[in-house]
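Take a look at this single chain in structure tokens; it is the form predicted alone.
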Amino acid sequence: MEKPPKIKTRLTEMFAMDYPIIGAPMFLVSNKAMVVASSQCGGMGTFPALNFRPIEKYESMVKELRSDLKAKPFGINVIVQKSNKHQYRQVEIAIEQKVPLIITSLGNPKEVIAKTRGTDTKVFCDVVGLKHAQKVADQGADGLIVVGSGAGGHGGETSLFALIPWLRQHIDLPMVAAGCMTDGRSLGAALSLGADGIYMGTRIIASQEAQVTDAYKQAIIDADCEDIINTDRVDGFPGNFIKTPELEKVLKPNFVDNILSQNRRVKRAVSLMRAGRALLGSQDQKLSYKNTFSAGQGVALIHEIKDIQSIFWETAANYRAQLAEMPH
């Protein structure tokens, strides 16, 4: 198709992209050929740092990139929890490599915010909550992620129709909706609601430049909002994941997970326990991201497999389309 107009928002702006559209961070997905594909077509790739281990692969990888997009942006997820023990040298060779954006997960970004300061790179940070958003606002974060119910893997609990007019009454920080942004309509919504940007994870998951299994990418095609679990089994803290039968035989009531579930603090090491196996853990082991699909619950809006360009251009002309036709 031909490439639709470019959609002009602060993020567009901010890193000047031609849509505002941001290939999410996938842990064990997110490839070299797709950050490549959403960025040369007109939005942005981002992979997680922790997809490229050892340190030495990692660093590597962010040369390439910075090579073959050249003043394309890109952008890398970190961790900034002390399962990452590579935290801050990841943070540094980003900053060396003068990566356009840092997303922070999962922890307190206090630090990777001081150390970007004055640098080329922008510090975004995923929240699900005011409380978090306004902390890391006060702290000098240049964006959100804000990440509503629904969404794949860690989703927050409020919906993105609460969520982000929520935050945009109190901060004033380009923001990017994450959960079930799969087309034009989504991106609408989204914008409509005060975002500045959307967040494409499961979508793209169902993409030609994807290096997941067949049996993955079959099963985001197959599924519907129904077969989203909602479960902290995998790796420690509540993600969304494809119902299969793999993953309902390890969600059966379990003797020994309720009596630790009692103890707060035996819960907390439990997760932590939980997350370096997800994280780390060997390819058998009866469930980690290796063998569970995570997704979201716009599954059931996806339809085919596509490559990211024809994914990221229909949103952006099926956005313009969406306009032409709203009631007015």
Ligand SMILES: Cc1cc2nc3c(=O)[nH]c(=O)nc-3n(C[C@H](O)[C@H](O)[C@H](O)COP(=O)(O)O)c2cc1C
The other form holds:
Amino acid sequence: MEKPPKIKTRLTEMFAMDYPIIGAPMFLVSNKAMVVASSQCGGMGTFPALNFRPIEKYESMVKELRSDLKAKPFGINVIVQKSNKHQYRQVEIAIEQKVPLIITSLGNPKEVIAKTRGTDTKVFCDVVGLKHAQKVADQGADGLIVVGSGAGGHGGETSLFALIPWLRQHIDLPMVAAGCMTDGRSLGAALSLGADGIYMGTRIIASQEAQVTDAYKQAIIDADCEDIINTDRVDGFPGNFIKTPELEKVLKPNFVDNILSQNRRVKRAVSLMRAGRALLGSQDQKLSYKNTFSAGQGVALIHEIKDIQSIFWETAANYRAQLAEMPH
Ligand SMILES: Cc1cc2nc3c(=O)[nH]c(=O)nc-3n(C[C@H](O)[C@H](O)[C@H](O)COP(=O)(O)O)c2cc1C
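Structure of the form predicted together with this ligand, please, following the form predicted alone?
Once more the chain from above appears, this time first in line as the rest of the complex follows.
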């Protein structure tokens, strides 16, 4: 298809992008081809620093992207929690290589923000509510990734329909809407709510560039909204997953669950224990990356595996067509 006209927002101005669309960072999913395709076609690709281990591999990947993408922007996602032992080095390398965007998740981004001041690197922070958003804004964040309910991975609990306008009332930073963003309609909705761009996660797992199993891509194509289950039984933290027979088996309440449901304290202790076990890699034996697929409720709108350029360009083109069709 012909390249659609640019869409100008604060996000595209900040990073010299043609379209306000970011390929979201996804643990074990984002790869070099996805980042390159997202950035080359006029959006921006990102990846979790932890996808490239050991740290030397991450450093080479950042250098390769820097040289392959030239002036095109890309971003890395850093988990700012003690569990990520290499977070400081990951940030230093990004700054040294002039990576345009660092996205922080989970912990307190204060140090990351401080380190990037006066450099070419901007920091956007994942937020799911006003308190954390206000805190990172006060710390000097350059923008927010606003994660709503129904998102793939470990999303938020609040609908983006309320969350974005709510944060917008209080905070004047560029905001990226994350959760169920799949096409031109969702881009239009996000921009009209007050966002400056969108994150696409689940949509680009069903892409030619993603190197996940065919079963994962097909599960996204086949699933509808009702097939998405929010559970902490996979890795200890509440997240959205596609209902598979293996996951359903694990979710059936058993004797232990029945006892736990009667005692909140014990329930919390067991939940923390399960989280710890999951972090150590011994998650429930019945579940594996072969049969457990994280995805958001946007699956209902994904019907085809496409290349990322087509996904981004169609989104931009359909957004314009959609605008023309809006009642007024
Ligand atoms: C398989 C998978 C892995 C993810 N891993 C990460 C991650 O490592 N870091 C992060 O900040 N977000 C992660 N996310 C969340 C995405 O960055 C993004 O917020 C989410 O996918 C947006 O919702 P959507 O999938 O409905 O588009 C992950 C999501 C998925 C589906």
